[in-house]
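In the form predicted on its own, a lone chain appears below as structure tokens.
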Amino acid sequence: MTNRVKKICPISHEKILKQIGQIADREKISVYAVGGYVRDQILKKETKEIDFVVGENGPLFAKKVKQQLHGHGLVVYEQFGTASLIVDDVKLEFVTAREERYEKESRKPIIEKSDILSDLERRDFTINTLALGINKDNFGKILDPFGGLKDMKAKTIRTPLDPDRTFSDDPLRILRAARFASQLSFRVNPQIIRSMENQRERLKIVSQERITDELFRILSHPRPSVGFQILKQTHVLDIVFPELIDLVGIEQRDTYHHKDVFEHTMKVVDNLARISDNPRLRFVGLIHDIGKPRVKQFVEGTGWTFHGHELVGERLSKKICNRLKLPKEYRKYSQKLIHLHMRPIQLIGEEVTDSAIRRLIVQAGEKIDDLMKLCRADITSGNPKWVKRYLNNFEYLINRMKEVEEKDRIRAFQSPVRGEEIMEVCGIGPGPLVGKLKSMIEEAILEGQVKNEHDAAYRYLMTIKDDVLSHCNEKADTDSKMGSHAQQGNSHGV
């Protein structure tokens, strides 16, 4: 049950790991660190957090940990015998040792005081099911009741007790093996697969918060696509993320895609994974086609087309981020991306022009460098040649936006002449008519025939300003008249 594991932890925890054991013996208490922390130190990931199991109270324990070691930002929740601090930039949490029984329809966890086996035994996945001894007696020992070691060396993802009540018990667990699997790159035991479809209902008592969280840490990871794929699998998506299972089965046909739209969005998003930690993309990238089953219409000759699928896409993006509770800015971020996500490949086969340049880095804003990353992930091919000549013209289009935006100073673009000075010149107040010659500068700056400056912006605007004011004032008499005829025929009856 019990196998000794050399030099398993970084220096500067096995002084604080001592540190805790020498408190611990000085109380007559066992404490283990266990389950991530203990996982992590194996598989050498860094950490810096440790969980412990206290056999004891556990918040009592922990106040004495502050106390002998100048530890800070102690939180006590005495209804569940949890406690956490930091000591030196680690975050500590001390949990009395417990088990834990399940009502059928909630997944809050009645209570009761137990050991350390009883305490793994209630865990999600063998791999966290370790513990370490810190006692004098035990310290560097790893306690290994459920064969977490054997698994760990197998790549293995298993739980500890039969996987049905597992995941009954606790069914966001269900989430969480296929996020460990992305994580850890560790295939999924085929019991633990079957349990995970048969017990998949489940999930309809969890809260969308704490499903959100895990699908988010499933897109955290280097492969995305691992956990993405089991929950397809498993049909565990159906439930979480029906808009993804859409896609499955459409097939496209195009020089740069070859596998159906759920197989090409898997392939995004673990190529995003590679080029950015930012998980407002990764989002995107999961969800930028999430139009293309509404739109699909098959062509004789071409095969399935998706025209305007980035504008169905835009809608559906803001129902999803709604439902799954997502933040306003979220919502904000997908549309305009997934808005924008065609724009750049279209250039790509036409003559770049730079009044074309000048108004996708205009519709983009401050997202044009995500908007670029994405377009660079949708490509993928099968087949190298392909890949090469998109990649090659993508770098080329890249390249012409620095130009032209070093030469225009193009980004977070706006009227060189504000509102102010456009009502003061023309001897007009606030209304449409300012947005409207505002709007008339911006559009010859965007074309080429104006400077992004002031000095040209505002020579424009006095070659404009009569002929403008002149067409409003005349559209306004015109308006009068017809006004004015429309109440002599009401008031003779008409």
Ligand code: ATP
Second form
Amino acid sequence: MTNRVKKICPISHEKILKQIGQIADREKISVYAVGGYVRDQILKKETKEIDFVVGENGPLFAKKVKQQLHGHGLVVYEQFGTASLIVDDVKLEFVTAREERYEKESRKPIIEKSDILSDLERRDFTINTLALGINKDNFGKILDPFGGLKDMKAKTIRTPLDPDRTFSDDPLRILRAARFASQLSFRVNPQIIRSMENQRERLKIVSQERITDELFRILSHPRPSVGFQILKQTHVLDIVFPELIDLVGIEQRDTYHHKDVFEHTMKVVDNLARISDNPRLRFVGLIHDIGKPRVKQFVEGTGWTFHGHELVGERLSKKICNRLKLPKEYRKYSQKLIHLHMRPIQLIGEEVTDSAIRRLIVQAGEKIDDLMKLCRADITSGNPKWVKRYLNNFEYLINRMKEVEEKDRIRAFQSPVRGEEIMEVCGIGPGPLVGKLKSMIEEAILEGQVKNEHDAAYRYLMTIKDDVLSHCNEKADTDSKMGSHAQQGNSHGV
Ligand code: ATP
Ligand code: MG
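Having looked at the form predicted on its own, could you now put up the form predicted in complex with ligand ATP?
Then the entire complex follows, led off by the chain already shown.
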């Protein structure tokens, strides 16, 4: 173990770190900023959270910080020796320096108080084992016992201890390795890759909530495919997401480049990550073709076909959402988007009727924009000419949708003179005549003869009302006469 100490600059949140350091000096306690905060400082990434390791009782120190720096929102987890609070919009977390020992069958460690070095040793990856001194005698100096700085430079993810032990102690770290690779665009060291594969069965002791959380973190980064490819390569995906592994080797009909449904899915998710932050939409991208392996059929002259995969996928997505313990809205959202995800593409290329477009808009409801994003991301052919043609057609469809929506908006428009007022002005009761007058006003506005405002519409009503009323009265007279003849006729007949 080398205790390399190196100064880094600049430190954001310098004022707050100095203030906390002064409190630590007065209390004669050594305190370090650690983990993600130090890593992200070196990578020049913004952070709103700082984790600290405290040489003595972490929660007690947090209380002192709260008093002296006027913090708020203090939460104490006495049994874990941690406490968090907020000072100047920054979330601060204080942990008592500790060592962890694990029993084979459990994820719950036996925790003992220790010093900073043992605390860093229990951390997952070397890039997360850096500690930044904040006491007066070591302010701004980095403690780097496991070569984290070197690994940062090499953009490598490596464990501080024997990886088999690190992963076996807390198998969630297997997923965290893939997550950090996605998050930071780093490579996972080959020895670590082998160990992830060897220890993968241990993931069975990890709760589904923690697994789901890491999968969504992978999805939240700019290139989720990086993380999922690592999980595929290490066969970890077989355990945490077997439905995705079923997509491997399922050929797509793309004569330009050979690409299976798994590779296609990876592209779709990366495409979505470029255009949307919505975790639900990215998740749907991941599972939108999940039904394909079950319905694939080879048709001579056409190649592989997947008729009805959106319906099978819709059903499977329900099972997946339940297994991942996702909230009900995720399930409903996924089902709807998967069910409809072929529709826009099917509309492309034909002369699209207004009513086909209207049906799609109505069926998708408020999810229409997300559906269109999914479909755009779904265009991943290896042939640039095809992509261009599809995208052009897609633009055409989007414009047609706008047109139809605009027309419908105009159709949904109503006369600025309302029914009650028409009845009052014309001295008539409710009935078809009110509707007739109203649509005459609307028609005149749509024709551009009358301005779409109350007073103009009112004046127009005054000019037409007498004619319309007298015409209707005449008609009613004739009708009633004819009605009485008919009645007489009937009575004769009886
Ligand atoms: P992020 O940017 O996602 O917050 P982070 O590195 O801060 O990244 P956290 O999950 O917030 O990650 O954890 C804070 C620190 O705690 C990590 O940097 C790491 O040192 C340590 N840590 C968290 N979870 C584990 C774990 N399962 N095993 C070992 N160390 C862990
Ligand atoms: Mg963090």
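Note that the rigid core is defined as the largest set of C-alphas that superpose within 1.5 Å between two forms. Numbering follows the first chain given and starts at 1. Computed from a prediction, not measured in an experiment: that's the story for all the values here.
Core-superposed comparison between the two forms: CA of residue 443 displaced by 2 Å or more.
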